[in-house]
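Listed next as structure tokens is one chain, alone, in the form predicted alone.
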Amino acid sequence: MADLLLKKGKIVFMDGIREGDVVVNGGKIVEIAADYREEATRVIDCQDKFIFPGVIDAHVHMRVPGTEYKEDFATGSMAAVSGGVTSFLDMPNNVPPIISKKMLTEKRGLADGQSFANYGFFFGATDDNVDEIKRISNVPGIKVYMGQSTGNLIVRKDEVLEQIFSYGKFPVVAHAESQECLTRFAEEYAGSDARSRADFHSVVRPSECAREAVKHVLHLAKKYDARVHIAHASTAEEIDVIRKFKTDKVTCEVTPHHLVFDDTSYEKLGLKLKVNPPIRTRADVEALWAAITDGTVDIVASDHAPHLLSEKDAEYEACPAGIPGVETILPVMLDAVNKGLLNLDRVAQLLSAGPARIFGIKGKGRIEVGYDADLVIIDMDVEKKISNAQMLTKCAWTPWDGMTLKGWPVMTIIGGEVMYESGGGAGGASAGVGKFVSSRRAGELDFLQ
């Protein structure tokens, strides 16, 4: 006997939507089914609703180890499983941020027990850890931060960037913003009327200093035949470059923010908006969608990046950049989808297949015979006004409240176990339960084992 079964939904594959039964045993998904007669200890009616693969948030800020009170794998996990969020990869910048094998070994320890959804653990770069870099294994890949943004993770040395390329293990992910450009504008900016701007935020993290960053990195992966995905990309002028360069291993990802607020949501939201990278013009968010449309964007990330609003509420130099977003990731991509944006099957690319691929994470992604059931039912139909109130995220708002979004997700399962139910909360699960996702390519040994 089946331990569930998932009846009559609308099957969200790859190529397409077909209408059937998903059959799941032992925490795998073991038939896809027209319709499946036999009996299942759990039975869920999917007639009307949409199986979705489980959502791979490839980019969050946890915030742990140093900054918990902000957000910790508990209430995070929980806020991600209720938006439909399976698996996340969290990024390095931490306090102190992750930049040795046994930070790296101390991180996935704290993380041990805490999760409702399964993680994984990015690793940092700096100009001087390249031979930490060679030490570890089982990691999606290595950020680099070529430009200043929260915590002090940079690489400044170019020798080292073309290190980190040449070694080639992993693939390198960048916060593409040159740091000699934002120094150049923040000397220019300097004591100027325009600080007190709301957009300020904007103008002196222009494009220019995202574009030059982009060539760079993709000039060097050209070099060293290297995999490169840029976080984060938020100009047209980002776009027109990776298009140029793009490959099969040259990726890149757009984030919720950047494809909905505008530098005229600052009039709104002020600095509760301030992000790296900023929040750009109308033209550019039109790129945005104009690259996913045609598959220059690989993934949609969330860069959940939690800041208490008493943080935010600060003038313009104090204020941390950074917005939460786990939890909305998916509700926005499918009110995009009722919006006749794109389709479902193309958001399960963008937020489950893509981020499984390109990160080398096994057996999640997909619904196919054989993965991880990991799933997500979805009502297309539903429509939900987002308040700060509803948030699960430790630091309790969100930058879409008070907007109606619809196309929801309205439980979450991971390995086979309901994770999370609309209106019933934590479906009887509880933190721990999410494992550590497996990054390891082909020859490569655990050494988190």
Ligand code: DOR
Second form
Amino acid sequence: MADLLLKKGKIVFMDGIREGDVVVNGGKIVEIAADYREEATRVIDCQDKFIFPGVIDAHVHMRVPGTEYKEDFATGSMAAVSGGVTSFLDMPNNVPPIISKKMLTEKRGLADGQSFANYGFFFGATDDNVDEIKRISNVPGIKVYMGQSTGNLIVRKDEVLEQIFSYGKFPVVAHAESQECLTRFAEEYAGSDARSRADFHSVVRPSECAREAVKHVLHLAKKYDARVHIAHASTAEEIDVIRKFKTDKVTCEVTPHHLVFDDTSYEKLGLKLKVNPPIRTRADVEALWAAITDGTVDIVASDHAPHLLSEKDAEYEACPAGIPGVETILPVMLDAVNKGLLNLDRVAQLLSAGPARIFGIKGKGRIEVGYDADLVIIDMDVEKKISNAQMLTKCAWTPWDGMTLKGWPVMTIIGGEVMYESGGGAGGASAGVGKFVSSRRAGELDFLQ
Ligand code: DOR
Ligand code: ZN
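Alternate state requested, the form predicted in complex with the named molecule (shown: the form predicted alone):
What follows is the entire complex, opening with the chain shown before.
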């Protein structure tokens, strides 16, 4: 007898939505049937609901090790699961940053047994750790900060960038803001009256700095025929450049906050919206949506970057950049579906199949026989007002506070286990159910289909 039967749901496949039953056994999808007649240990009625492939959030900062007071694997992964995120890929700008094989192993040890969701870890590049990059395995990518952000990870030397691209074993994930350009603008605005403007962060880290960096990495990727992933593209100018260079090896991510907020949003939210790259103009927001429609954008990732409200409530210089988002990424995209901005099967490509493809995660991101039973049940008719008080992230706030979104996950299943039910909290599950997610290497390109 099968462990679990999801009965009569609208199943979200990559090429469309069809009604049927999903049968789960031993943590895997074992059958997809129009009408499954056998018994199962647990049957969940999915009538009028959608069965969606578990979200793989390919860009989060869970703050372990070093700043666990902002987030840890248990709180961050519970927040993730409550929002339909079944796996996450965590960034290396920890304290200390994850820049050696030893630290990577230690970080994995800190996550093992702690997480509700599945997890993988990016590795950080510096000006002098190419040797370490060559020693590691099983990472989804190498994170390259081209400009300074939260933490002190950065690659300043061009010859090092060349070495990283020429190595080519892992995709290079670029935080593309040029440090030279950022420094130029910081100097220009030092002591300027503009510093008191609500949107100063967007003024002092302009579009130009992102465009310069994106151009630079895309030229390098082309030179070495390497795989590059542009993290959090935020401007129309970047999108134009990416569109020109786009191949199977050039991929692009956008965040929910860059798809929703614009530089007028600072009036209400102030420095809570301080984030790198900054919130941009409405024209930029529209360019990102157009790029989602035409396929230039491959994935949406949250860039969940929790900081406490007490830290965000500071003057400009002292306010840390970053906003939380792992538990709102799916509802924000579902609300966009309800508003007619895109289809639900496109959301599944952007949030689930896309990240699995780009980061070489086998057996996840789709509803197919043999795939892991990481699934989300969605009710597209549920409307909920978001509030800071509901948030499960340790930082306990969200820029979506007070907004009403339509379309919510009502149940999250990981490896065939019900991990979360709306109204019911964690469905009897305990931290530690989440497993390490391994990534295939860039050389093994069969997963690119
Ligand atoms: O705003 C940001 N916050 N951008 C980053 O690149 C890092 C992140 C963080 O870790 O807080
Ligand atoms: Zn980030």
